[in-house]
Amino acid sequence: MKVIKFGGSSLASSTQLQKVLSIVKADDQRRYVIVSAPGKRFDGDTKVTDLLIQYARQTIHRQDTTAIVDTIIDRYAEIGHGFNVPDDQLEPIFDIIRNLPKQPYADNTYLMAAFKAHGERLNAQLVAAVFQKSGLNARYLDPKDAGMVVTDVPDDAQFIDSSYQALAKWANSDQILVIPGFFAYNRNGQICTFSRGGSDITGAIIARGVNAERYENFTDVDAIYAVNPSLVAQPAAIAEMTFREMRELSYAGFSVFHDEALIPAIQGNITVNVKNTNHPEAPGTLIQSTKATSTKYPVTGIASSSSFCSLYLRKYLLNKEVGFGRKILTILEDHHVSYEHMPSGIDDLTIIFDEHQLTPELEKELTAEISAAVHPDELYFTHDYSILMIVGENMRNRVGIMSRAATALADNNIKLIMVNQGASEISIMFGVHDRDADQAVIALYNEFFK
């Protein structure tokens, strides 16, 4: 039994949905279909989720929404009409779109979450109708009916583990269940979304909940590549990787998976297969708990992300001052700010953050409070900051990986701001200036893969 998830590009038009239909029909073990909102049909197009965000903002500001509503309806109409779905089945979907502003919402954050979630919700209803029209024994399953309950955070909800008991009741379904990704309901029955890209999370949750043998995640690439293909032409494809490798690479900027998406699959020990909707015959990339040792490459993948900033602090004899770190972390906790890494020396300390947590105002507050608490000799924020990671299970058994990486960067005149080797020994992290990030990735790829 398999759970399959299709991304937005796989569902962007009736032409793409025809490919999805063929994939579902090709394997009768594919019983659970998780769908995203329709994505971009071509360069310059707009994802339906982004259209819904615009719709929500216009609603909040009491602006005329006629044009955006018509645009959203047209996207769903094109898909439905492409399969001759009768208007009496499409009209309820169109009515829901028109009436979104009339529904009760606790506040504008819940309004925004509900608007965004309807990209997936309405698409799942439409896909179920298309499947039925094409002769499949399919039905739409809403997350509420499936028993999916999440924490009460409108735009970054977490799945409540006790809900897996409810999902287990849907195991071994004799129908094809079409389930929208990206959202579920809090205990008050309000829609809350996972963070952006959360349809992957839904797919993994369903796979664990019904104890699937495999979770197939269909996207628009033949495999996961060792490096971003926009930086390196025809990079090496990864045939097999571990959950740990994927988690490390996702954190550092791999865009194939949301970095939280694998956790339910890891917990359920379910093999994940990333495949291409446009070339479903390609084997794709397998992600599982273990993999065979390879002698071809010491590194599995290389990734980078520019969404970081750092707080640098210097004070003589910092290492002798008891409670120094606790004082700083308490201030961060009071402002609900989490940190990513904290490399330190005897007289200095760097704290690395996800930049999206901070604002200029918050930085001023943190600077003032930390200065008052620990009286540093120097303290400042840096925003020109990217993190690079080289990741691979085989790195644990190789000598000289750090030396090769540092030499490759030095040969390309790239200055290292920070170096940190993970405790697991399967990853090494480098901090570099944003302007050097792309060249650094290329240099590391050339060193380990060419």
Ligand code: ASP
Given for the second form:
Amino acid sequence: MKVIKFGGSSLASSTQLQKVLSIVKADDQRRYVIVSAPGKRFDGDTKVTDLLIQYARQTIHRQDTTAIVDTIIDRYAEIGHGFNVPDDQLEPIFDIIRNLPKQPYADNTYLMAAFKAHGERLNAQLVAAVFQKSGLNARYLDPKDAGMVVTDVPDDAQFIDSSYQALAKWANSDQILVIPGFFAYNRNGQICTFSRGGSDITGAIIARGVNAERYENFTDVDAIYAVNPSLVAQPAAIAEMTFREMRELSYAGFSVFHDEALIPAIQGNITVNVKNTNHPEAPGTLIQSTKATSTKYPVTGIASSSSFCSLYLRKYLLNKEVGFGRKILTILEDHHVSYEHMPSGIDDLTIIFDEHQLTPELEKELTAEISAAVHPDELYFTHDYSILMIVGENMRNRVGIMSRAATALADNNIKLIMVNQGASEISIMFGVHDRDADQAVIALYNEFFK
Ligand code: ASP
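Please give the other form, namely the form predicted together with the named molecule, since only the form predicted alone has been shown so far.
First the chain shown before, then all remaining chains and molecules of the complex.
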């Protein structure tokens, strides 16, 4: 049995849904179909999820919602009409959209979660109706009925492991079950969503829960590429990669597959196959625990992300001072700030953070508290900070990767501000200025793939 997930661009219009229908019909092992909300039809279009966020905001601020409601209804109407779904099946969907503000919500965070979740919830109902009309033995399955219980965080829920037991009873389904991605319910029965892009997570949870033989993740690219295709023309496609490689690359910006979706896949040892709805015959990329074939390249992928910032600290004789690190980490913990890396020298220390956690006010507080606690000679935050990663299982047994990477960067006049081989044998991390990041990725790609 296969779990098959379609992203928003695969479901953006009736034309796209026609392709989805053909893909589902082409293999009778495809029994669990996870759907996103309708996504962008063209550059500059708005995803239904983002329309629903606007609708929720206007509702919270008691603004006129007529136009946004019409826009959202039009998205579903176009898909339904494209398959001649009768109005008596479409009208209930439109009514749910109109009536979202009238439902009871504990507070605005739950309201926002419920509005957002309806992008996938209504789409799954519509897709199930289209499948039935096209002769498939299919039905809608709500995450509540499936038994998916999540933690009580309305916009960043985590699946509660004990509910895998409930999911197991849906194994070996004779019917095609169409399940909305992105959301489930907390123990009080309230809707909570995963983080953005979270339909991938639903797919992985269902795949593990029903012990699927494969999780096919359909999106709009032929494969995961070794490097961002907007930086390098026709980059090498990755035929196979390990879960660890994917984890490290998604950390530094590979976004084709949600990083939280890897956990259920790893736990259930489910092979993930990223494929293209627009080109389903292409083999795509396999993500699994080990690779079946070897490649000539020492490096599997190169990624970079600018969503980092750093705190630099210098203090003479820092290396001799007992408790220096503990005092700083306690302050971070008191502010619920996690750190990513902490490369240190003799008298210097850099702490790297995910930039999204910090605000200018929080930086000021941290600066004041850390200064008072450890009296550094120098301390400052830098936002001009990108992390670059080269990742590959093959790096484990190759000599000279660091030297090749550093030479390629030096030849391109790129200043390194941090190097971290760290504990991982399968990756090397570089800190560079944001302005150098793209050039650095291209230089590394040319070195390892050309
Ligand atoms: N529709 C949601 C989003 O745009 C979830 C998803 O597409 O996976 O974030």
